[in-house]
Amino acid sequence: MAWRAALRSKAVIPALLSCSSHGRLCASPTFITQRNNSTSPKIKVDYDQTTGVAVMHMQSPPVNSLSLDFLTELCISLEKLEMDKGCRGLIITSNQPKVFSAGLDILEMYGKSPEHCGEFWKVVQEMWLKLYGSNMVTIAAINGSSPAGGCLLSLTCDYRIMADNPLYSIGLNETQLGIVAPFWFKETMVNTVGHRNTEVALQLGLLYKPAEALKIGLVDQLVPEDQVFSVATQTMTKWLTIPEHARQITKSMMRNPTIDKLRTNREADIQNFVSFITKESIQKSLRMYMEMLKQRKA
């Protein structure tokens, strides 16, 4: 509900408001498909009321970049699912070929005003808070590459299943762009793969192939690419056999210290991000990275 209140605030930029005004639910007796009425919805949620499991399909071509609009739509979808007490599990996957999510949209950070950068970072925080603290069982069905913010999105989930394809990679590679991963990115990874693995990975901006990611615990399971979703569904069934209250309390006990740290320092974190990302040297690094991407495409 706090997120909806934020959307109604005059401080939220028009892009947030326009994105939030189109969501609706189309219900049938046992199956709900949630779509955005816009011409190009970035998130599609299929919710099976019989099993209590929702599937979130990221469908923002070409690479599911985590833009302001994308993250806003994702947060609204999450809130709707959390409000439905019958929804106990969420599988997150991609409808884009060969990519789960390419991470934060650089265009939201390059050449933008401090106010815009602040609003963008606020919604990045919101995505993490909602997913990392979700009462639902959350499983990432990683059917493609997942660098940077895409890796963070995966790390928020309770369990990660990745396609066993050596062409794919996953990791927090922010330093390669001249960006520093904030403390809550770092602590999420530490909570997953330990301090030393995180220290090396973050300093070098490492991207791991699936087998390497499995070895350090960045993902929990590798399966053939065409079996990622079916295995995720089977795994969800197993997780949902655990008494819900016991699982939720255990999850909160493990994650709340990290969540509380961000909640306590949220405004300071936004200010630190804005101060950092608007520096001339960082803007130059982002510009060079975008030019490199253009050359690759050419």
The other form holds:
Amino acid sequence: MAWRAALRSKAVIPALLSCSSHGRLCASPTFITQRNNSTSPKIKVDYDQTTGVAVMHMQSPPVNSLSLDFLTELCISLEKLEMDKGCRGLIITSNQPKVFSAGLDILEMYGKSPEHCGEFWKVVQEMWLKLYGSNMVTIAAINGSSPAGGCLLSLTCDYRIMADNPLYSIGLNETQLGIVAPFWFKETMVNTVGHRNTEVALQLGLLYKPAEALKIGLVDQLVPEDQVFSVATQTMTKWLTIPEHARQITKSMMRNPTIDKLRTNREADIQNFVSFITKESIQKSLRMYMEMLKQRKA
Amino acid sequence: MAWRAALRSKAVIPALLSCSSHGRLCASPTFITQRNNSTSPKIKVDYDQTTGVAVMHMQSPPVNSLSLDFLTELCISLEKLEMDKGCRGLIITSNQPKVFSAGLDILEMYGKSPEHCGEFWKVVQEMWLKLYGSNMVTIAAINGSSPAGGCLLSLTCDYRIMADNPLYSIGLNETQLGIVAPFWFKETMVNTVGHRNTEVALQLGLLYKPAEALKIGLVDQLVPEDQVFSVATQTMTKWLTIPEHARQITKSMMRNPTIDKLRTNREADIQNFVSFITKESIQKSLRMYMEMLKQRKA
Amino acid sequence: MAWRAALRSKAVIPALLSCSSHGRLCASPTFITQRNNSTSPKIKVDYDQTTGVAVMHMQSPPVNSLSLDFLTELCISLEKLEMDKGCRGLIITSNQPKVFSAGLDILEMYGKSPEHCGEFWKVVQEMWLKLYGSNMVTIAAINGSSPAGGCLLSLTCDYRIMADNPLYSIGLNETQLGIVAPFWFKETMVNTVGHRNTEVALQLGLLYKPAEALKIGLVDQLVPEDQVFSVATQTMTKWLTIPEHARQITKSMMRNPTIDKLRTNREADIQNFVSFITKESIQKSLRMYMEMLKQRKA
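Could you give the coordinates for the form predicted in complex with a further copy of the same chain, as opposed to the form predicted alone above?
Next comes the full complex, this chain leading.
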């Protein structure tokens, strides 16, 4: 499971507990402070104008949770790069040890107002719309575990290179936490690994070891951990030799039907998400989550 | 072919011939009596309330043909289990030797009135709608050959475990008999093995040996014949650990688009089926069937 | 790349250069004459009434380019065979060395009037509509490279047998030339190799060696070069044992949704193509093409 690796780094638990102000759960103030430190960017963007390739280093301790702040920052960065005609490729990777991204920040949904939850969901949608439909070549350099929203983030890219480390895993494991991946998570998954693999993966909330992920096509390539980034760079060079306009139109043709489904259903999708929350399923999900962590530690 | 195994058990031929009252074919009265013996149930349901798992043992000699009576009984059993909140999983298996199910009972279409054929087709639809959309975890323990409607029955389940016996086979072999699998058979197949595999399988009416079926994803797992049921039980235990509500919604999300297509086209689909019959294709299909059997015996 | 093999045969370059009357490019008059020699048919059709199988030998030197004349001839031949009830199977193969078909004749788009381009595109559509929806069993005996439109031609068939020669390749490599495969090329590809393989293949304009093509399902079978035709004939015999009417309805059921999308969008698709041309992308494409050839020769 994705969390096993994260747990070993002793960093994930405080983050998961940092919702103490809303509930009975015990929290580590140090990490709360760290989380709220919005003066330092959660994403470091290196843009090399000579190659036309930008790199997003996710650096939001401890596990690059996709919080409202994180996603807002990601969307703003994306928009800037997208508008820069010289920027043709984007590599997304993690600066945190052993984790690519742990997925949506459950604290944005726990004990929050429907308005906040709706706001949060809107930016999750925005991230996916921007990335899945990006004109740039996008490559995920997956150098750590990548469950749930972290997996979705990877799936939005054009190509996925993962560290061949059996301690890591990747997958849409929502059902394991008692929650449901929305239709556009599902469709992105179907577009990548097909209907049947998705049906089993989503029903069971499966997290795949790198070798299994490669086998079903959830990632495209496995490389030794220290080569993830260099191989991503080489792969980018190859993709950038393709005539740009033709590649962009081709990409749109493949992805727009899925994108259009969300575009025309954003409000209903937000309502759906918010109503799900008010039904206390998130509270339940958080309890299950803590339960799972306890068992894993034991 | 599926029938090879069945033929060896010497049981299939009388069933196939039991339409003597309608045609020129020679029949075995013993088996006709056996078929009409509706006092003994065609499906034995064992429901263990402690585990929440029900098992349907199909026991309609000789080959668990899906007759009007059989399917009606299956639908009633299903409805009862579905309404019992405690029943969370269903395993479907066969008590007949060497055959899971031989598929739709061709005698329900041979020489029958359009009303009868329509009635029959309606219950075939009903079976599929109930099973493909079931809230329970459904597992097919395929302990014998499973052609045509028997394959469809397997495909409605969430998971398929088949006996690793090269004498058995599985597939939608309708075209081999001169008939056509309707659109929802096709879509269930596409959802399981993809468009291209389905195109070849349905055009050629292919029956797959277990190893080939596993390769294209028509079944999920092969196990030694005497372990089919125990592995199904273990697999069920695993699936039942998944939070129920989240799993059910996820399953609906994957399957409802296909289910809705039939729901909104049931009457046209019945008309289609009935008009096909009146064109004497069933008579032709039965002749081809007998021909095939003769050749197999030789 | 597909052209490597063709280049070795020294035949491809004159064809590519034969647009000299429209541009700055140097041409070989001999080959121009050969191209325009419409008195000899570009496709030799052998129809064996005893077997009910027709064979189309493409024989348009040097590389069976799909020109307006070629495609018109192909459509007329197809129509004749389709109307002959006795003709049940069609094998398509090449009489040119090392090339199955090099795809659409770029000269039909280079420096031509919008009317001509529209006319040309209409017959490309017509070819696909007729072949993808053919009632006959269609088998591609791919005895050479098959890029772009040549790959599309193969994909329209029910089954693809390719020469196991690593010098050959097959794929929809349009983006490599700066052009875009239209939606129905894309859908035919998705129906054959799935969404994800198509996404990568079309974005990168990949040409696959036979072994790779087999792996993703772009072809169904590899055989030694000298057996391509005999295996195609044997395969045809097998397919023709299937009851015809049932097979045809099944094929329609699988392919009509895709066919209907083009049928209801033909005019828009033509406009799309023509407007793309007027944007000088074809000129650019031809320059890139020549560039590619120069590099390959070096």
